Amino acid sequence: MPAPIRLRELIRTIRTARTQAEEREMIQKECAAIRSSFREEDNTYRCRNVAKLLYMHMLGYPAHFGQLECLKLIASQKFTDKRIGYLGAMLLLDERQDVHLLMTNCIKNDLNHSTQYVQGLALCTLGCMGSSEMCRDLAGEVEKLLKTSNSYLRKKAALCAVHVIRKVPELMEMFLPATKNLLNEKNHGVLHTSVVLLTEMCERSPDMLAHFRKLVPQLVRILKNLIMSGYSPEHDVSGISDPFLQVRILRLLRILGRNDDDSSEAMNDILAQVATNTETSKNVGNAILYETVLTIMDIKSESGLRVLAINILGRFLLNNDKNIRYVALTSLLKTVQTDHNAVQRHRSTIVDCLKDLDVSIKRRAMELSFALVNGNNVRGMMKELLYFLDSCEPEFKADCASGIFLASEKYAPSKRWHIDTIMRVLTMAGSYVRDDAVPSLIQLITNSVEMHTYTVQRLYKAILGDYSQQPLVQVASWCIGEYGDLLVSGQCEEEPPIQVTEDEVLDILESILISNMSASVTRGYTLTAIMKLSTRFTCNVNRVRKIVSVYSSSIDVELQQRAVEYNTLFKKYDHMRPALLERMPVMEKVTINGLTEIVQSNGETESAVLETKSPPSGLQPLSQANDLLDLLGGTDITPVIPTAPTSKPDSTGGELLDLLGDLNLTCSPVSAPVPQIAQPPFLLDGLPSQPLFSDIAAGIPSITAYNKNGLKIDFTFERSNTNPSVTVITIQASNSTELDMTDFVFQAAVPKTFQLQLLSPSSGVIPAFNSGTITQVIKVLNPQKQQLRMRIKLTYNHKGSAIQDLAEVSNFPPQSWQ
């Protein structure tokens, strides 16, 4: 048989390929001829079969067939042979294939061999793809390479601990003796593989963490020597000693240093002197200065020195080089809650980062420009926020209106600032704003008499000739039939008023109506809104009257049975209609749980105030079982309400509804119900003061929703004592890993025959080693009975990355929903 072409030529023959296929076609050729060779048990030419294998490997094409060659290979005494067999076996075996299993023998061999390369490639083996069965059999080998005096042995034999205690952590106290001895080496290599060693350890086991922090005056004294030591031609990048080293040295200290007094106080000193010492003109320096920032973040550092951070911060985001500038945002974004008056000092910088070209750097920015707004700062930050909605892209307008939403609310020095600064948004990114932006702008306005004729005055002009803001449009609606008649008085004083007749007035409004810009919620906003004016204006009732005839038998559902009302309105309650249609009261502004209550029915907001009081004499209350149907009238889905903590924005709307993923959300639309009706605005306000629960919920059994990388949630039931609609679910969230999982967010969503509210959550932080809980309340109402399933997503940090999941909840148990 003529002998194998070499490894080289294969490449070049391969390289020479001009499509694809024929690329397959020198693949197969050469894979058939492997094949022969196999089955010959052709020695000599084993070794560069499989080395032109594992090319193919890389390529993409299966080498599979050259797993057990990879074995005999290693079995071989020659030590190229070995250096391609391992090589095979990192990359062609996992230990999902039991064939691997047969390597430990030869492994525990080459451990023992008299040649130190040998050695070290069993090592690098073992820790690259060794099985938990693999490194109980073969720790005792890597301990003693851990106590030989041969330092390129002990590096990797440090490393192959690393992976030996991930797969097997009990096996950590057989390496303690050793790893003690570690940090007195000299050669740097060891150094830094004892350090990841230890930081692995201490990250795995508290006992570990409590038992290095007494290392710490010894690691401050090696980074100290990494300062101060002069140029080292062996360790020196772009003029710093060994940052690779100072960088695992500063992440261990981190680790050592969190939550303990003691630790933070030894490590004060060293790291204010690497953050004035460090050369900050080349990438290097940066990379030392932002990971010694983390750590005086995370340590408990004197007050001085987390200014000094922060500045460093700061510095970062002048530089020109983006990642730079987006870790910088990043950092100060989390540090903001802690250290607010520190960043507030770069506040400037911050802003001017919202005109990046970059679209990460601009997120990171408007978030963190959100948290910084004050009661002092908010008129200046709000105005550049409001430039930067009107001109940025619009996958930023959602986040960016929701936030200025909440900043305003929260910080607004008059209402008529608040007023005008929503009106800005409506009329710059109206079609972004969340779902509750309409009733929550109703509700202000209403609450602010004295500025009705000004708000009235300024949204007729606002939707003049301009219809494409259907948010706007709704609310100038409303205004304007719950305003109207100041809107035509004309005795508007706080900027110069404006002329207009009722029967401009109505024009407009009729406009909207045949606008083929209005949305069926839209119309229904303005049909009401003329209806009101049959009492506001004096000479315009059979105008009004005929406009509402008109749609008695509009194709739309919605519009036509509020115009058959209207219609039974006028022809057998006239005498009713002043009292049903008069101006709305003074809502009381109500937070339960967190929540702002404010309520939207078939597109219109109704005056629900939350008060036990009894409702008013001329109105006849509903039965209980109706006031909760009718919080899902309408054919729209109704999107979860999420508690999230204040220090976030507020998810938009889109994000609640893809949670809905492919659930089948079609259904029978429920009666809606009629539009001067106050409904109560969640599951289970306006119900008696009487026992909400029944004992039969102690015989409903609990279900785990979410099981996955620790964090597991349960979900454990209540079934209302007077309304058997209402299910009440109380999650439980417990973390088995060893870190904690910080700002936890939890959302659900559910088909739109349902109705779902989320309570405020326990706490956002779940801790480690199952020490505690999060608890947060669902209620979901279940009118008819159907089998519950809910699109659940979970959000939160560990480890230092963000995590998102999604999963879907179908294993109710039926004492749950029948």
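Rigid core here is just the name for the largest C-alpha set that superposes within 1.5 Å across the two forms. Please read all numbers here as calculations on a predicted model, not as lab measurements. Positions refer to the first chain, counted from 1. Compared with the form predicted together with the partner chain:
Fitting the two forms on the rigid core leaves the C-alpha of residue 501 displaced by at least 2 angstroms between the two forms. Superposition of the core reveals a Cα shift of less than 2 Å for residue 147 between the two forms.
Fitting the two forms on the rigid core leaves the C-alpha of residue 791 displaced by at least 2 angstroms between the two forms.
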Given for the second form:
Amino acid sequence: MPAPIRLRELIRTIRTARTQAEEREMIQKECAAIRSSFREEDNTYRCRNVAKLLYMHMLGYPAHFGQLECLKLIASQKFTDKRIGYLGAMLLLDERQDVHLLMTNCIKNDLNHSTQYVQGLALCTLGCMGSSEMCRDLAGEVEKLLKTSNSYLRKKAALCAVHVIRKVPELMEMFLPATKNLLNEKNHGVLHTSVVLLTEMCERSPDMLAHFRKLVPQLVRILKNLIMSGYSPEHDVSGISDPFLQVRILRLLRILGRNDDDSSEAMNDILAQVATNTETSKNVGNAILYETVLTIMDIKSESGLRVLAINILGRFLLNNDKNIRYVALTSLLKTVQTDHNAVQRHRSTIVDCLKDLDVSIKRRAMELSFALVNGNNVRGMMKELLYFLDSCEPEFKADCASGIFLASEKYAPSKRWHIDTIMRVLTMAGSYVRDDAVPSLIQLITNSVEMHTYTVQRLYKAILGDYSQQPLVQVASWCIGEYGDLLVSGQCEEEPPIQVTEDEVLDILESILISNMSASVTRGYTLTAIMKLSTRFTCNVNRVRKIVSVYSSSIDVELQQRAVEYNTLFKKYDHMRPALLERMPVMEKVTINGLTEIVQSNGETESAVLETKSPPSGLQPLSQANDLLDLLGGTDITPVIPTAPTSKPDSTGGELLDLLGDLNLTCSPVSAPVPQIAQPPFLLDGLPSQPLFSDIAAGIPSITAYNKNGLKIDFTFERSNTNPSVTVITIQASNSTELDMTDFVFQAAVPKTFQLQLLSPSSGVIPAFNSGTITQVIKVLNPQKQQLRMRIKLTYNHKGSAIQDLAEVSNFPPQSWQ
Amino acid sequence: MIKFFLMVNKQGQTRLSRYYEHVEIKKRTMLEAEVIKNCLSRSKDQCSFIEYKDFKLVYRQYAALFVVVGIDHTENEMAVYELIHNFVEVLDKYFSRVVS
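Condition change, the form predicted on its own to the form predicted together with the partner chain:
Full complex below, order starting with the chain above.
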């Protein structure tokens, strides 16, 4: 068989491939050749083949069949074989493969090899892909090598120790003695890796951290030497001596100085020295300064030093290099919480960065600007931010808009300014505003009572030209619906009033309804607005009726439902229309469980319920549920409810319940069955389980169902208005003997035509001498209105013995089941 | 922590890749393609740090070759930037006259 081609040839051949398919073909051919060569157990060319395999693996082709070959190479005695073998092991093998454990023995032997390069290879591989078992086995060897005098090996051993500690944190103590002398090195390589090892140990364990704090003076000394020493050719990078080591030491100092006054004290001088002495013309110097700033910010430094750090960042901002500006903005963002005033000084530079071309810089500048807005600078900042909103990329617009809303809410100098700002955002970036901003805006507008005319006028003008931006149109149509009368009255103090007729207003609302650009939600808002205008406007009620009736056959279920409901309002409940469509009261914002819900101060108008954002769920405050419940049993609407189940098209009853609940129930024209207690369920969620229904009669007489051996059980009854076949019985069990009755269990059975539901009792113990009772609720469903009969079984413990009794209850009053 | 180290040419062919965390082999090619796409679309006067998914990319262009390093947030980006240059200088010294 001819000798396999060398790696270089292979690379050259693959590079000549012009298409992906060609490359794949070549690689497959070569893989086949390599596989057959492996099968032949050819020792001479194995390393060449594996090298080629590794190259192909790097390009992205599977190469797992080479794993065993790597192991064979590691076991061989030739250095070239070992080298490729270990490289292959690092790339192809990891913990997930079972074969990797076979390497452990090889590595152990190689760690004790006579040649340092072989030892180095073994250390590298262990440090790269050693699994926890391997690390546990070989940690001792690594620790031994950490103490040798050979600096080449010491530095590799230190890095390997880092990996061992990451994999098996318990072995950290093992390396502790070896670290004593680590910092006394002259060799920068060993010094660097030792610092890495110390950093890793400090990060992992607070005890180590406390232990190593005493090294701070030594670290400070090393850093000082680095800065002060003259030019040394081996460590020089653009005029600075070993910047990588400097950065590492600074990072370790940061970790050591955090939350510790003494260490921070010791570091103050050196940090100031580094900050002032480092040359900033090249990127290298700036990298060191950046790390210094991060360290100063993190430890307990004195205020002078902090101001120095922020000034450095300010200088970075003025630099032309983008990288530096980016880095400065990132660090300023981190520090703005703690050193607000210092950062404010650089506000103008930051605002300038908003105009930068680079996307990353713009994003950082935007976040930082929002963090810097306060009561004093809000007008200026907002102007800049609005300008930014106008010209920025779409991916920023949503965040920017939300940020502007938040900031203006917190710091608005006047209501008019606030509304102006909102209007500008809506017109500029209307389609990017988040959906949840619309209800908050509406709430804001209702709160500023004196600005209503001004607001509605401006909104009207805004959508006259263009009604494609959905959030803007939603807010505008809501306002026009609410304040339409103010709009046509033509009186406005804040700006020259416009003369608008009712027809024009209805025109624009209609065109929004018809337009293809309007989303379904927007149409819902607009339809409701038109409806509200029927009470606000005097002459065009018929037009409103016409529009509403057109949409009662719309395909969109939401629109259809609303239209049908409004239609019914016109037809049957016209006398209620003004009351229902009255002006909304001022809404208060209530934060519940972190969610902001808008609570009505009086639960009246139906439009309020329609626009409340989230459907009333278990999170609803009790007050709101009670309000809605008032609606159900309340004064204005009582005449409606009882008629609903009995008379008329079922749709009416269902709809009105829909009106008063939320639009969870869709499809109104479909007959809603006689409303069960379960529907709408959400009304009951917020309430404890109590009987909700008022008695129809003045009171159904209660009965004593059982009275024996001192145990008396009374039944009280309640019937529901809405569901006559449900009877709710509350039992009260009392005990007139001298001893308590414990573990009391009440069970009941009814004839087949009934259904029974037993809720949990209030407790299981009846105290003696009638001093307390157990209450339990039973719900009985009696659809056929038959006479109620019940068999009850009682079990309890009394006077030390368990008692059980059965009884039949048949003295139910006729009102309870007829 | 450095997540990976790539050398990719302008056409998207990987010249060198080293991953310090386990990444599936199929995902690697996808990752490399996306990364190079991000780097190619940057102009000369934009900064060299890109935020990509949950880590940062630090890239440097040398003629037709991009050296890209993926780091997490604990690393000093500018130090890594210097590291890339150091690496290229070392290659240059060791192999003399490095071309892509």
